[in-house]
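Only one chain comes next, encoded as structure tokens, the form predicted on its own.
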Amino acid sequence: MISFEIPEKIKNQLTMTEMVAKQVMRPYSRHYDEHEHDRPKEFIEMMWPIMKQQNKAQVDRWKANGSASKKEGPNTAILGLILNIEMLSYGDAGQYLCIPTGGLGGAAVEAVGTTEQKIRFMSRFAEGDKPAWGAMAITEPDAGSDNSSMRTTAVLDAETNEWILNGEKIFITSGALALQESNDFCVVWATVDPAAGRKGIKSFVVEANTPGVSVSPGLDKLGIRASDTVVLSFQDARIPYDNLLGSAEVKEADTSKGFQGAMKTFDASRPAVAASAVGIARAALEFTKETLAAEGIAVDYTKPRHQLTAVERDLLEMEALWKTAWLLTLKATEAIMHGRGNRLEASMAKAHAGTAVTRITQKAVELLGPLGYSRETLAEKWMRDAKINDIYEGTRQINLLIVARAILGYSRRELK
């Protein structure tokens, strides 16, 4: 029998997270949307002790066991993470992305780094009084979905035993927070051999205040405007040799520490993106139903579909999209919890959730009419916030390709 019962410990966490979402985040959603480059300082300071405690527990496990995977039974902490991401995004997706944490950079270190590297780099998120952030830089102006075409290079200087990075990365979440406003790092993906394609791609930890690294002013965006998003440029930036994640032997035949390492990072992060999309969708759906109900318009679930009004049918379709997206997200999460590969499930959840939240928020604005289109409510903001979930962490088209290849048994070369 399938059980959807949430562990009591996680239920208690969600109760607190819901209070934060409704009382701390939601009241300031409009402010941070209109003042894009402000930082939600009170929210960040409140979240830092919580995140620090969680990260310390993870680092302590690495120190004790060498790998957190030695823990017996399902890793319920993953479920708690996904459920809390959904709830925080229900509060405000942009503010959620400002939480002090290792973020995608931390996910890359966990997916690709050695145990020693995990402890060395992730310990900074488990100690100290000041909030800390991590970021990941993979997208380039000429290498978006096709990351194998990236042009950022890493060349080894044998005399100084350093890597020299040159190139540019765009749309980097928390890039300024990680490299300017704290003493943390960004994981940068670069090629050590452009002629080798994917096999030449490696990841490097670039720490804050590294000479040769420049951070642009924050980008102006359609949605998630509270989130810090920047362009990073590297001009002869020198990186310590040991900051190459994984094996130091860059010519190894096993590419698990290179491009496939990046893909493993996405396998872990895509369910989180899907959860964020579900949170935004739930906020829009709940508000729409409550507003319409106040006007006497509510779905009569006892009637067959053909006897419902057009608005009622729209609401039912919105609910179906939301629930299926959430179930797919939980399925992808369950695989991680039990230590199984989840590439297919992660891409299915990400692709469907991105589509679902886009359609749900657009329909919410449509059903609410002028009220939804105005800035009097958050409906139009949720519609703008929603769209990024259809784009980052692999576009919908890319994730559908991954799903098709997995189901049909085709290689990348056979199905493009």
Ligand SMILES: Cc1cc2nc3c(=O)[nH]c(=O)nc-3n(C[C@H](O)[C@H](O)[C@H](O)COP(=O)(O)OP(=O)(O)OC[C@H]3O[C@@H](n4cnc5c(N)ncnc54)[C@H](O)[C@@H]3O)c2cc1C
Given for the second form:
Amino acid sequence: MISFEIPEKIKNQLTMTEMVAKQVMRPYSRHYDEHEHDRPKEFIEMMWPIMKQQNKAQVDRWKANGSASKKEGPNTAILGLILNIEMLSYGDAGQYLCIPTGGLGGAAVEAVGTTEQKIRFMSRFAEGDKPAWGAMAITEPDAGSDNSSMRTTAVLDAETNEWILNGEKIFITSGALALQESNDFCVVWATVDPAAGRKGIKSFVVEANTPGVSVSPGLDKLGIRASDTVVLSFQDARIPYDNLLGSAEVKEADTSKGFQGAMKTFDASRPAVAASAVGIARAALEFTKETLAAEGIAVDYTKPRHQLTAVERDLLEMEALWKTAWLLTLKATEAIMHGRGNRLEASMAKAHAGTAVTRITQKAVELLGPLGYSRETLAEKWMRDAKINDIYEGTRQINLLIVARAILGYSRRELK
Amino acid sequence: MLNFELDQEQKMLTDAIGRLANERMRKVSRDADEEGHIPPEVAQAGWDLGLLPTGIPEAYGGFGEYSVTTNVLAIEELAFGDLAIAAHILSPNNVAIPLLLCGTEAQKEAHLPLFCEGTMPHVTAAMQEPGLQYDARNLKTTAVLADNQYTLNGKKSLVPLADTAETFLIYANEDGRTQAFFVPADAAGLTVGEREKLMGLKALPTFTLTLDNVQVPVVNRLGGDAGIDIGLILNHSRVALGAAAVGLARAGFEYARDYAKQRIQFGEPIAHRQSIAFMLAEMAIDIDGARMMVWEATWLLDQGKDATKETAVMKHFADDMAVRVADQALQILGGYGYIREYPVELWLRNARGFVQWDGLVIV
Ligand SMILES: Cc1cc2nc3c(=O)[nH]c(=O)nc-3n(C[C@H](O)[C@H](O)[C@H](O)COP(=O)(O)OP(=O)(O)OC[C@H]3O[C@@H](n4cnc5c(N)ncnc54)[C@H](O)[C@@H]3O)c2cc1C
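Please show me the structure of the same protein in the form predicted together with the named molecule, now that we have looked at it in the form predicted on its own.
Expanding to the full complex; the earlier chain stays at the top.
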């Protein structure tokens, strides 16, 4: 039965998150935009106990029954996550990215790791006084969209039973938070067999303080400036054998682990990026509508199309972009909730939301006139923040490729 | 709980309509457009699906409850077959649904059983008006009450099947509010004009209507003393039009997708090129986005909630989406898209109409 209903429990949770968004994040939005490499400590301190509690429930489940205890009924946790991400990004997308938790690194451990590894690596997000972060490093200077051509190598030293990592990773979100400012980890993707292509790519948990790992100063960005983005270099960095997630074997049909595992984490993280985009879009749309309404300019939803003013049309179009982005995000989430594959839906949502929020926020700056362009309000910041959603977790073009291959039934070779 | 899967009955229904769309509607679609004539047996086959009676309660001769969501699922599938034929099959809805939504008990008892029979009832609705400034909430056609009689004056356009209608549901402006009136075809002063010559929807006979001091008894006003809620009727009309836009766009998308896989240029299928493949991806996203907006609005309407804002935003998007997608489909076919032997130009012409339609072309 078609339904858009959100469970009461999640709605209540969202009321709390909305308070955080409005009272903890927004008041500092401008500050952390202008003090790029400061950490949003108010938000981090506020969120750590909450994240800890959530993560503890998950870690306890792993401890209780080994692998996964399949719960009956739809997976509402993912829905709660997506709705909360939307709300936190409505608060501030840059600060949201500093949320102390496993992040993409944690998602990779969950997707590919054994139960023992999940407990070993994820427990830190469930306990302790100090906040903890996980990061994930796939992108390299010469391997961005084409990440299967990555050059970072992992060579096994049979004598010490350690992996030796060499290479460079760029644009790593929360890399300094995870490796420098706390005692946590980054999941690094590297090849154990450069000749083997995708099949040779494996993921490794690199802990903070590993000799041979260096973290660059934070990169200076257009937007999401509160978020930490660094370059990681590995020079003969040695890590224990069983920090390899999944299997070390280079197999022909490797479906669930290895590179495929990395791609699988995207099926959940792309809706998350889409949700973040939608949150920024909602903030910009709401602010634009309120500001215009104060000047007596509001959309009359009962007017026929030919009587709409140009501004009303713009606002309707922005609203439609926002709404379609949100509903496609929910569609990608609903598939996960009910245990269906969502590769197509996830990329549809991500491709659309990234571009939708880019257009909405650019239009907001336009409609708001001098106020939009001014750094006294947040509109211009939202426009700068928005654009990242068109880029990371696969650019718009890469996600369109995935959508197109799926609808055409094409392989990577048929549609490059 | 969030769920976007059709239930079992909805799946059976859309499968059945899908078969009708592919096996009957598509086969006659081109000739119907060229000749301006819908084969009666195809329209009858559509009527035989019993879509309307499924939405009419047993007390009035039907066998179900009206679900807006199920209704739009059916409409998408019909419009996927052919928009003009879909509009023909659905034309009784233009009267039945406002009746269900706003009719008095007596009016429902009198008229609803008519929609539960084996042949299509000869009824149609007249809401749209000619001219640039059409506004369903502020009509130019007037209804003035005096001595227990309404006097109707004005002009209507886009009235489907008016030539064979026995009863009209005519919308008019009564003291600034839109009301609707049942008017028999033989009422004095009611004239059915020439058949309209339109860019698209050519298979469906539509007409103008002139009302020259047409006298209507007071009991013929839909909704009795309460009258109608035009906003509610428009919301129901808009989700139907939105679903039709989605169905039409999907037709163009699927055709262009299949074509792009078999059309070889430069030694390989044109779909191997990103500029074609990305167009298809964008079309798919556009269509899905519009469909989700339609569903969200019907979900609200099914709960008796207001969806004025949702339907306004949705229609604004869906009207443009249909043209955009049909145009991209045509582009993917290149020169063949421009040739009438192929269906795509027909879809583009039909798609262009949506922005003009607000109110009861298809409910
Ligand atoms: C702020 C920020 C945070 C990030 N966080 C992380 C992180 O935590 N971990 C991580 O691993 N990475 C991260 N990234 C990296 C991000 O995922 C990449 O930037 C992205 O995948 C694109 O790679 P690229 O920048 O090398 O661009 P390129 O791959 O060089 O792309 C350049 C342009 O070419 C287009 N293009 C490339 N290939 C094709 C093709 N086949 N068809 C059509 N067009 C194509 C792209 O769409 C783009 O427009 C982050 C990036 C930024 C900016």
